[in-house]
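Have a look below at one chain only, the form predicted alone, in structure tokens format.
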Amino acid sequence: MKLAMIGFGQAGGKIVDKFLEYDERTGSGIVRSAVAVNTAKADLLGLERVPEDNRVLIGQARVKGHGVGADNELGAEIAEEDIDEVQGAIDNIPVHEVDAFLIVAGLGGGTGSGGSPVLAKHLKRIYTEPVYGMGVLPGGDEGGIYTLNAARSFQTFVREVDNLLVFDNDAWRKSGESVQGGYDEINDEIVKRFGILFGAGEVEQGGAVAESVVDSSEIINTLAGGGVSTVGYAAEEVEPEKGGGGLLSRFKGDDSDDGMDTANTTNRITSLVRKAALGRLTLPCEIDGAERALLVLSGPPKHLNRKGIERGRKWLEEQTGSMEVRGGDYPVPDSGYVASVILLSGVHNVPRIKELQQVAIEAQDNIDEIRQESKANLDELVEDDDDELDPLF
């Protein structure tokens, strides 16, 4: 599936840059065109792979380049005011040759929260391509203005995307891990899972062919429909094949395997999509009642096992309860993993944002406290530094 990623804010920003450098690393072809924008200058010079052209300031004359300290109306207000800006990036895009948009943003701090729901009514004004969104939820220890933005950001996000895609801080970082490891580790858990799904499809020309195959239609068809999405992940390392026989064999399942060995192909991929779907989801939730669900394994083509994707799909069918459960291999001749990625659309039963919503109503009543604290954060930053922006922008 061909891409045109915008990230939205640092987050944003920063997992689009760790997109290119998946596809850089595997040849996955999936961001067709990558686009920062940003209140805050010292987080787009700080990108490695976004293209410098690429990069968009907006709000120099509101905050002079220093971000908007976590006030979710300013950033809002600020993508309103600069979409022109942001639209001339846009305009270098060859959206002839996307599938869809994908604009990633943090939700908890000012510019992505305020700003990606903002640019998502625009896209979707004017493309006829789908616009889809990643949202990343603040964990709970990152303080209480943040869970505010995301609970609000939220709302008004998921309401102008096709589908918003959803990540969880809270569900990923572990204890006493420092703040930014963490979250260098959390990009890289973002960009594995949804690396191979975007990538399923986007075989290159000589490459291998899937038996069952998993294109963009199917995905776009999966996210058809909005709400909310999640994704599981499930792996088990394989070791490269020599002359037969041995692990790998098990996952050929073709005529030269006799009836043992398919059956063993069958049971392990089938325990890949129940770990994949039961295990840890980018937004946990109940599986049961998901509108739509797609499973696609990925991995060397002589170790998928089309038998043992059609009765993953049986088993995600009855999990879920849906009708609408699509399946396909991904081959990828020199991976050393087999792997099954599930995307489950239209998730209903979510504690996470039950306690958003909570949230958000609650703040209604401390929202002049609120605002003040943003308004602090953001005085601070522009008093700590006046000096001229960078020609750059």
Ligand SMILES: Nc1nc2c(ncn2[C@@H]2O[C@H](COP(=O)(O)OP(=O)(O)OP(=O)(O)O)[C@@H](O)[C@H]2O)c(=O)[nH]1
Second form
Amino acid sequence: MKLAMIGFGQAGGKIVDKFLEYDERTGSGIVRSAVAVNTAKADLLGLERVPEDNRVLIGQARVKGHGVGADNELGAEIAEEDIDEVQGAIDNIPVHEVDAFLIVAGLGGGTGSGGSPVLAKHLKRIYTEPVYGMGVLPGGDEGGIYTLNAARSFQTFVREVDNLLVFDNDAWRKSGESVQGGYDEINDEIVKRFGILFGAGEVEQGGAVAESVVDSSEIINTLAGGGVSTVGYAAEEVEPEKGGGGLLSRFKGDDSDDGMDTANTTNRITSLVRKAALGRLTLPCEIDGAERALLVLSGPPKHLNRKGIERGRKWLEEQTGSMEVRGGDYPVPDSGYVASVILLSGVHNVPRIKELQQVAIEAQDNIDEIRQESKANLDELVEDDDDELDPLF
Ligand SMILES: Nc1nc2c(ncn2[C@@H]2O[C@H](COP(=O)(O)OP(=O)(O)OP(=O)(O)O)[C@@H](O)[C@H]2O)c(=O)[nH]1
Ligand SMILES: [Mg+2]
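Please move on to the form predicted together with the named molecule, as the form predicted alone is already shown.
Full complex below, order starting with the chain above.
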């Protein structure tokens, strides 16, 4: 499906930049337009692929191009004040050619965390296309203010968008790596998973090879109904279709579609479906209770079959307890992998979100306490002074 992507803040801009690179590399054509919005000038300059005309610096009068320093209330205020400038860039998007908007942001900082829900609300008011959010949760080691920002932004963002796709940095960080190197790998993981998912809806229906190609309306229907989504992934290396004629195919001839082959293909698919659902999700959670799901099998058409997908789909129905599980394939003839991507939409049992809310409440109490203490200390300090002094204001 074709998306208008808006990266808000540094993380958001970098991830949208990566999606553009993915599009270039794979020819999947999912980014119809890309916009980056930030309060920090340097972050916008650091982007590589988002067109310069589509980079919007907001809040110049307030923060002079230096970012909001993880103050997401200020981030939200600036987004509201400068929404016309953001809209100016969105006016360049041929909206009739996009299936949906996708606002991408790290929720732990200030600019993207505060601004994304504001932009979502604005877009929902103006356009009829769905508005999705992609929210990145901070690592647990980033500190209380990041957790507090993420918890508050999450609450608002999920309410304003048609669906919030979540990626949890905390579940994906690796110890002993530089933060930057870590983010590069993490961003690759994000783009790979969501790239296959959204790319699936871009294949022409009725192609000679496709058995049951996923359509963008199936993605939209799986996301419809709102809530929080998470994505699973698993892949296995196979022989690509093109430039073939290796030993094996010469041996077998072209039309040797024997039962053994079909059984192997089916088994590989069902095993990949299990691995994707039970392995690490973008937002770890219990899959039981997910309201809707979509299964996408991508790879060379000869390694995809309807039976495998049907079995995988049934298994997912049992595991989630949902009657709304869709499935289909995404033929990629020259791929060296068969990959299974599972979108679980409307998930409820998410320990990380509960934890986030708990930590945020504690952080809020702590901040209030410190404020009160600090006021008391100041009063004491000033009172101690015997001489009466008129305040300045
Ligand atoms: N996955 C991923 N997460 C990132 C990346 N950069 C930052 N983050 C996360 O996103 C959060 C927000 O950081 P930024 O995007 O830099 O914040 P911002 O929106 O620019 O806001 P301010 O810098 O406060 O103005 C951080 O707490 C990290 O958890 C990235 O490249 N990839
Ligand atoms: Mg920043």
